[in-house]
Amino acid sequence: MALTGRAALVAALGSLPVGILGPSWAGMLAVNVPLALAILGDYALAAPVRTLQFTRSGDTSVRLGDTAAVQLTVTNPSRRRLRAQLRDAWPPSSWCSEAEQASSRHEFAVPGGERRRLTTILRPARRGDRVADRVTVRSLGPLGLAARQGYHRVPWTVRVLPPFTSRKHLPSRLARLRELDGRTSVLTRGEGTEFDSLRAYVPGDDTRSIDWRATARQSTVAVRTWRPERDRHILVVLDTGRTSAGRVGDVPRLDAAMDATLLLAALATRAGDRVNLIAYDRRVRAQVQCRTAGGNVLPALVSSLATLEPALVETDARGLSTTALASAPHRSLIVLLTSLDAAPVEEGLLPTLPQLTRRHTVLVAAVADPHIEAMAGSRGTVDAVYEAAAGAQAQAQRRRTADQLRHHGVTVVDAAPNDLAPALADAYLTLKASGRL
């Protein structure tokens, strides 16, 4: 049984004249006995809670930052009218603010033998699976003095997917890809690219592209045209170790790496390449394989990345290299999204790089902190000068680490969270245009 505020108010109003005019036990009993009988009668007339039936429907997935609607259908099989207050409980991270949690509380009435549909609006603040908790129902009596209260388990899961904010850069990169394919401009020549066709020579063409045998058979000079390679293998390796948990602004490094991964995968599949994914720290946290060239692997990537979280452990670089080599039996472009901190790179990554670069093209992408650049440019006070010195030292150390990687033949992309995805896509297109995939 649950007493309402109305019962407390009636008890207070009834006790007030007794306490002022003639406080006595008889007076208290004269007020409280009828009130107690009214409360018991109200409780008895309230619709039962245990027999209520619940079903769910609605959204099962939503992108981070968007809203999801989950419907809860309440069926009242009893003959009594149900006047109820209901709380549809979800984890606190299912909303971005406390004000939005009000959508989980409902007041409604259901006549006997009928049903009502209630809608709860979710706007999750974090990636991952949001699992519905219990549904608590308070069934009020006709007088509103007492209520029956109980809860039901109505399972439902909403998967919160990465936001993929970098998809706004996809049209411009696809346009550049079409230029490389020769569909919107003159085809380019690149070492190791695939032969496409012959065309007439125009001033400005590379003389090395002239096909002298074809020229001898016709009256005009003929040049070879080339197209970027297709059906190449791309392995994206996400470092989910402790460095990926660091936040740059309001975004964890891992989330920025995920966004860059999704843009690269969307672009590479349009280019006819195969994209595979491994998330690793000391063991494989997630793995996605594309079976066919140009296959739409993006939905599988998004679903796999949704529940991925950083692990607060040091990444096993040797195990990462071994896993990457086992997952890439053919020559591939290995894209490693990790940090450029000096200690993890020098002690972990650099000793294992020769194993990767011997057979594969390696690209390392890292998230830079814009605050360090702002620190390096600050002046005016003593504290600002010390901050500038610390920022300049951090930048110099980061450049030194990147130079060490380049010395091993690795392409390095170091950019701020908002710029990492387009910079990685540009690096992929550059490698593809030059036939280095």
The other form holds:
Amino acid sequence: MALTGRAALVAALGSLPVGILGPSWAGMLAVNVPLALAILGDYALAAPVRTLQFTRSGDTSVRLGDTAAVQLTVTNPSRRRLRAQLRDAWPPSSWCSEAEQASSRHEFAVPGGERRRLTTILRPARRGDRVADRVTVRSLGPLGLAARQGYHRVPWTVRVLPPFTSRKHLPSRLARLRELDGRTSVLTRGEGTEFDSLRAYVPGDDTRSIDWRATARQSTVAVRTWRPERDRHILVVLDTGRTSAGRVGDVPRLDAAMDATLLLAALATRAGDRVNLIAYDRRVRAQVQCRTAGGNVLPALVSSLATLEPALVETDARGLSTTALASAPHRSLIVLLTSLDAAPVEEGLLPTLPQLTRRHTVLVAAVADPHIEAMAGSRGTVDAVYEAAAGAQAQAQRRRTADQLRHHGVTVVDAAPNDLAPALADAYLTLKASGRL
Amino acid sequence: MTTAAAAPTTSESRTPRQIWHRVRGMLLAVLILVVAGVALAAARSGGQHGRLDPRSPDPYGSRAVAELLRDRGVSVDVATTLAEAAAATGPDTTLLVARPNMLTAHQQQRLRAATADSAGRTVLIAADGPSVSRLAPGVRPESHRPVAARTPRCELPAARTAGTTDMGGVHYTAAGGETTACYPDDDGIAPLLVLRGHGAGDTVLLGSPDILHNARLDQQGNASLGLQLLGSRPHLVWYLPSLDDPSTAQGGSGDQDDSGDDGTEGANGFLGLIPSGWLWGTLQLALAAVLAAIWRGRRFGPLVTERLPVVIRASESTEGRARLYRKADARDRAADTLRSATRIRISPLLGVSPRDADSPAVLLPAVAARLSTPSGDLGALLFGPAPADDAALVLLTDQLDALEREVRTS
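Could I have the structure of this protein in the form predicted in complex with its partner chain, to go alongside the form predicted on its own above?
Whole complex next, starting from this chain.
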């Protein structure tokens, strides 16, 4: 049962007849007994809430920053007309602002035996799954004095996917990939190390690529073309430990790493490589296996990354390299997205690195903090100079750590969040071009 | 989602049956509590009910003595308010105050004022504490003693006639004035004290009410003493103080003087001046306010909770280190770090490998060769001692920047 503002208003207006006509208990009763009866009658005549039937339909996934529409169909099986207010409750992060939350409230009427469809617009503020909470219905009586209130549980989940903002870099990297592939008509010796085909010599071709045996067999001069290797294995290892929770700008490091992962995966899939993924801190948080070469792994990747959250624990580096080795049976490019903080790398990663580099090519990518760069450049006051010293110290430490990793034969990519994805893609293309995959 | 999944069972609100199942335990507990309370109250109220009431036939009532007095031609009237009791005082009246301790200080003062000059008799039953000094000035209450049969040992005719009676309770001593103490203990304090006032009036302090109880009236000389104490005047006013006496509310804590009364009467008068229509209208508005509170208080579904992500800035530890440097005045560490950073930055510009950036023998000649007009002491700038104060540190930073700019542009 719920009262409306109208009931309170009628009671307030009742003070006029009580005060003017009957200032006594009798006057009070004369006003309030009919009001109470009207409220009770209104409550009794309101359409029942418990028997309402609900179904949902609409979007099940949305990219972060876009809007999702979820429909809720209300069926009124009773013979009474349903005049109701409805709140379709979702977690607060399903909207970016308070004002947008108003779209979860609906006011509508359904005649007996009919149905209506209501649409709730979500614009989630964070990655992850949004699970619908209860649907609260307030069914008003014919006079609008009282209402029946009840709840319904109508499950629905909207998965909010990572935004993949770095996909704007994809066309330029694909163009570079095509250059590598020899598909464009460049007269330089085709990059790559895998033999592709023989073709007739064209003036301007690199004379080193002339295949003399083939030329001897036929009347024209033949040159070999080369293409980059295909069907290589790439294993992306996301470190979801405590260092990935640190925010650079307003975004956790993990999100920047995910963005880079998605660009790399999109590029590698086009290049015909197989991309696998592990997210690990002290146990495997997510794992995606690509079954076929060139198969589109991106949807599976995006979906499993959507619900990944940083865990506030120290990453188990030994377990991480063991898991990586176990899930990379073939020679692979292992892309380790972690941090370049001195302690975790020196104590955790460095001792286990030889196991990885023995069979695999290892690339470590880390998110640098532009704020530390700004700190290192601050000047003028004493505080600013001390900040600069601390910033420079942090940068030197980072550089030292990166040097240590390079010493082990690891390729290191260290870039600010916005530049990490293109930098990682470039590093991948460079490795591919030099045939190190 | 299929329609099959959308069964009518999506409702989460409780059915009337579920509500009944939930609240019936509570209702049962409340019922047991009420029944037990009523039963206990009924069982325990027996002896105490109508204590010292001249209309009560209970063991602790006093109907027997009142009836005996009536038989002897004394009129017995019950007063429950101070106004009645005060109005009834007079030279031919005995005023019995059954529970003087229950009266507020203000009431006691009014009672004293009414009885002091009335030339009647006032009997105070078991007066104790500060009420004694207000109702019978000059008398002091002493310790409590158990009720027992005692001999009078005094000159009061009534006591002498009655002989041994059940006496006890509060004992009194008189500081002065014309008093008679009866049934005294060995240390001189007595449970029955007669204090003569002005004229023919007197005040009788009785330490315990036992001689007037129905249960004990026929024992010892209780009846005799009671009849003589209460029957000395043709009228007896039996004052039973009650809480619904309007005079209890007056005077506040009792230490105020009469001006407080005027204030309350003034407020009554002000309320009395408001037309009743306004009062009733306001009452109706209050009812409307309650309805509005119910309207606004009903939530439209519960709050939805969710797990929030942690918010840690990645640069937090570096900022902390900067503040730590500042607090410790670590100019040496700061200068070392800044010099080293500059050396690392300029070494590739000079064709010096980063490994040699920290050796003065390699770096300094390279810098000197690069700059056409070397400004100042390069060795002191790039490898010198820690600055002496904060100003020197800021200056050093500026000089390092200037050097780096110079190397870049040369």
